[in-house]
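The chain below stands alone, shown as structure tokens; this is the form predicted on its own.
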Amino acid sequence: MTFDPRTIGKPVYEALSNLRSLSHQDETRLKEQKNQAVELYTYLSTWGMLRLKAEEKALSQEGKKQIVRKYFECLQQLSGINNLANDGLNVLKNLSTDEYLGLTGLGLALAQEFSFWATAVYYDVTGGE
């Protein structure tokens, strides 16, 4: 099998593009999506994946919640770990230490892709929260 360097970037670009193209989104929601996508790496490196999955339930801003959902969907697709997007807390809690650390490494690389593609997909969305 040949390594394809687009393996991580392609699902992220598609996820953000599809999210961006949803109808009925105002400027505030688009800013929430962009900011959350850019901040994923910092959050993950500071707090870890288990807390990010728990944060998904606690987020009140729909735009931010949408990005976290897409992140775990992409991570599930890339890792091949079932139910990571839906029942992620239990899945993450039950992984071995080696599996969790390996998944965290993949998750950090994925978060970098979210940050990069957010700038490209949301190029016309400016300003902070």
Second form
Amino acid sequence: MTFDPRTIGKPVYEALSNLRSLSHQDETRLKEQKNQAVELYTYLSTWGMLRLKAEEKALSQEGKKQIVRKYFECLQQLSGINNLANDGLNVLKNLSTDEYLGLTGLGLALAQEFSFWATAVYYDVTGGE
Amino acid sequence: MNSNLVYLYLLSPLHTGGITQEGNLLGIARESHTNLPYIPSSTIRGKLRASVGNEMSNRIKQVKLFGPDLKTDIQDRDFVAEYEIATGKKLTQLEQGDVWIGDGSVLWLPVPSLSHGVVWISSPMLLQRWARLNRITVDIPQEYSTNLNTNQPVYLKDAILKAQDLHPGDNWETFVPQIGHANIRRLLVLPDQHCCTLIQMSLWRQVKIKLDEYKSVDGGFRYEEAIPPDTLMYFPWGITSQVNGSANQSHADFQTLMTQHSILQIGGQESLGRGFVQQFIV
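Starting from the form predicted on its own above, please write out the structure of the form predicted together with its partner chain.
Once more the chain from above appears, this time first in line as the rest of the complex follows.
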């Protein structure tokens, strides 16, 4: 059976759960993780995939950075595109328009999952930025 | 199915409440099978019903076209009596009216373009659906066909479409009914899947914050989605199968209603100027 309705949700849940359970994290970092996970969808739909990948380098807060990294690890796993997590900017840059738009479509669905699971996994982390 | 089309040209962002409220995003209603934004028929129907007017003759017309309301119509004895005299029909229970209205569907949606300012996009699936409901047989433009200069690339949002991938198309006026404020000139037909992604990325999104009593931001950002202004949409309508004898009159009454209300407000946030559309029948 190749159809599994958990295909997108499962890696996201695992990624966020693992991130949250890391040791030595204070409340501020957890909030950063949660907020960034919730924000992924609107960032991606407004600015596009290439910029989101660049955010991984540009972001100064480690919590936010961790989420973007996890996001691209999940996207690599789902799309099967090699090196998306490690050398993402170059990989994205060299995709054809067709592939890039297709990946963005998948990425939007994935970002919505992050948004959903953030509220579940970080249910007790409250407050904005 | 015998349908007619009414076109809606969006004059302002249009927000119809959806089921998604994941994280900090207030989403809009979406078709379950395409995930594309749409206007639920009940939203359009409710608005049109409310536009008919409150005078007795209008109320009778309203019930004939859209069916009765339990409290304001059926439980109003004076109205029921008047209705019976005017139509010769009893009004004892909720029943459907003479007119059916379908969901509002996207036909052309504007996408920001660095090379062309704004380009309106559609896809073979959206155009086929429209042709089917419009009851016309026509060759649907193929993917990547456009009325733009095909010797130059098109910069569309985050993607560049190279000149060699574009095809010149013709017969565009068939696919772009225009009237009044509508001025849809630069057209591009994208493959279904890319059109869906581009539409998703081109939705109107507003960042909102909430202030506390000290006027500082209370909590984080939240976002509201809407279908962008200058989108061209349409909805089908027709006469329900139960209508006996009064089909022509109801048809004419509905068309008159549409003619009298060239600007409608549909969806939520009217106080923020959302949801104004120019409607027209071609």
